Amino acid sequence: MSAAIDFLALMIPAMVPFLLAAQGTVISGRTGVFNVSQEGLMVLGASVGFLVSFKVESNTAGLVAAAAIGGVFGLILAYMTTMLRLDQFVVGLALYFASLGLGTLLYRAVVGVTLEPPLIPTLGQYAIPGLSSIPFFGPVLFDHDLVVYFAFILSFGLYWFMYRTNAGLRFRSVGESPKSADSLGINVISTRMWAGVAGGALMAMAGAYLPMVYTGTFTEGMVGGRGWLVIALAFLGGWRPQYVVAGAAFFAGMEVLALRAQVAGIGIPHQFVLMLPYVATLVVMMFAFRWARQPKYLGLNYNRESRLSG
């Protein structure tokens, strides 16, 4: 029982980077803005979050700074695709490389090359009074840092907003039929712009969480392909916040399993276990592609004057 509790207790914080970045992908994708720069934005967020936390001595300030720089990149993507109507995939790839390089550059400019990298305190755990003492569920669900609770509350809030409110219905309509939404008085441009900003902010925040919860320092390869998995996670979850949570649990479980295999020395190369989420993604996509419906105008720009748009 204790082994299961330990495994699940490790899996919950491992879900957070997937949850934040994937929900950011869902937010922007639901309005038709397809962001493919997650991997780069997470590296940039990890770098900025770490540097600000190190200089200001506040992890909260680091998370806010990472969200701010991610929001700026999300705004650039939204502006170039909604106002200038540039190809979303090409702009997203350009922002991926730009954010990836900027993240590394900022760290080297501020810290330089050192034998002993600087460290920041990792996030402290906050046990919810009353709930954390519940057998089994207490240590698994209610004894984590505050970002964990934020990620799950955010996921529930997004589900409630998108599927239980009229505002959420109007929000989703922008990605399904922008011309119809426009005819109903919904401002398609501003909705896509704000969704792009929110999506970018969450992706960078997901990266900032990594040094704050695992190592206490920044390394260039610490994102480790999570950003690419997030794109697959959004498709597997059908661009629905509630199913994204289940997908994040799967990827986080594979990640913890790989770490356990490496520590236990059971003879299975941890690289093989790390490969499993990608293989599983391909297998699941083969069977679930019919069910995993994406927003109809995902990745397509909107032109009010065009008869073919929307």
Given for the second form:
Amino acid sequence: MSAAIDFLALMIPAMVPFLLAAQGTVISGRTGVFNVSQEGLMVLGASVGFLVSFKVESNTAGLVAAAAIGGVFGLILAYMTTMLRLDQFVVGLALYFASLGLGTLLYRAVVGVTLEPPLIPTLGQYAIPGLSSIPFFGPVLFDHDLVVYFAFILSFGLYWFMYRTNAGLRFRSVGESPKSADSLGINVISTRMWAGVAGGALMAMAGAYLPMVYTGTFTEGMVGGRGWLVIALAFLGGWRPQYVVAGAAFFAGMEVLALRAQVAGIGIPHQFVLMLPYVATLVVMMFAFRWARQPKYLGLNYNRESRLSG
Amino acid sequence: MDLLVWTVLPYVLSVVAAFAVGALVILALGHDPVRALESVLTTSFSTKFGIVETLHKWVPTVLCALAFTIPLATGKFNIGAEGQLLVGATAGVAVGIVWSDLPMVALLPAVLVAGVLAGVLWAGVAAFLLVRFGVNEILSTVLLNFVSFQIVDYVASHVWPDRGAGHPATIRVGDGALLPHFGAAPSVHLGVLITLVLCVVVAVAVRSTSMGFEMRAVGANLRASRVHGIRTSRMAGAGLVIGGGIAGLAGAIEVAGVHGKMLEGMSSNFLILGIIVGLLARGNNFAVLFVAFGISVLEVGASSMQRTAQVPAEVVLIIEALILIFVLLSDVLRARLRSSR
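The form predicted in complex with the partner chain, contrasted with the form predicted on its own above:
Next comes the full complex, and the chain you just saw is listed first.
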């Protein structure tokens, strides 16, 4: 029983980077803006988040700064694809390269080459009074840092917004049929812009969370493919916030399992254990792509003046 | 004249603009931009060693770019060139170590073929998932990259480890597995010639064989080519597999030509460079040759700049990304200029 509690209590914070970045992907994808720069934006977020936390000595400031710069990148993507109608995937890749370079460069420029990396304090636990003393559910669900609660509240709020409000219906319509949305007076361009900004901000914030819970410092390989897994997660979750939560639990569980197996030494070389999340994702995708549907205009630009688009 | 103005000029302007931004970044970091950028642009031509290093960087860059552009002709994005390169290197090194006593006539071709086959197999997984299950190829190829990192680590630390190397690396392949070099040291390996020939063959094949035509048709208009009886998903899969084979060859050439063994980090950035080259060349396989050369010059210059001027090499990655963004923007500008003419 206590082993299960330990496992789940580790899994919940491991879900957070996946949750934040994947909900960001869902937000912009639902309006048709397909962001593929997650991996780079997470590196940039980790770097900026760490540096600002280190200089200002406040993790909150780090998270906010990371979100701000991520939002700028999201805005650039949205502007170049909605206003200039450039290919979404190509622009996304270019921004991936740029943010990857910028993230590493900023760290090098500020910290330089040091033997001992500078450290920031990792995020503190905040046990919710009352709820955290419930047996089993208390330590698993209600004894974490504040970003964990934020990620879950965000996911729930997003679900509520998308499927329980009129604004959410209009929001989703932009990604399903921009032309119909436009004809109903919904501003397709500005919806896509805001979604792009929110998406980029969440992705970079997801990156900033990494140094703040795991290492206390920034290392180059720290994102390690999570950004790409996040895109897979958005597809697997069918671009629905509620399924994305389940998918994030799966990815986080894989991650914790791989780490555990590596520490415990189960007789299999640790490289094969570390492959596990990626192989499992491939296997799951084989079946998921049959039923998971995506927004109809995902990755497609809308041109109001063209007869063919929308 | 028109061709020159509308095709070459945007590239030149984009490169200049990207370098201007790069200079500002270097200035902001507190370094001398003129000295740093001079080192970026001249290292490749100032010494013979620089030329050789540039050509050796050019080979995998071209091959990874082809691995990207060939599937791109069918409208598919291969983001897995790095993984295909690494499994190609793994297969090459395995053949080179296991049969290290064989003479070169037999061993060298075997190493290269093993690299190609491994790349074909690796991309084949993605192609199979795409054709049979409809799994998005962007995701499957990129996830296979991360699997291949672990394979390299395993082979280099468990199967044929070189204990004295200080970081994960395999023991050396037999002498018969090494590509012959030209000229006095520092000399260029035969892979440069192989790459040149291969690139021309690919460019011609995509342009003027019936399979190349069908591939381009699938990319240009999926519905029309389906109506005309082209098996569209098979062509897409074939593009991925051919691209994978070429990336696998790049890995085998890296082993046989440059390192003589496999070590972690040997694939440094070739994926990103390949994609940048492929996108800058707009999928034109002839243009790949020249764009890749320009990018190799920047890359070799970047590492020299980091050594001599202490400016981080990431500056060059940012400049490359900016060139790409500016070239894309020039499309928009060109369209507007043309419509207002």
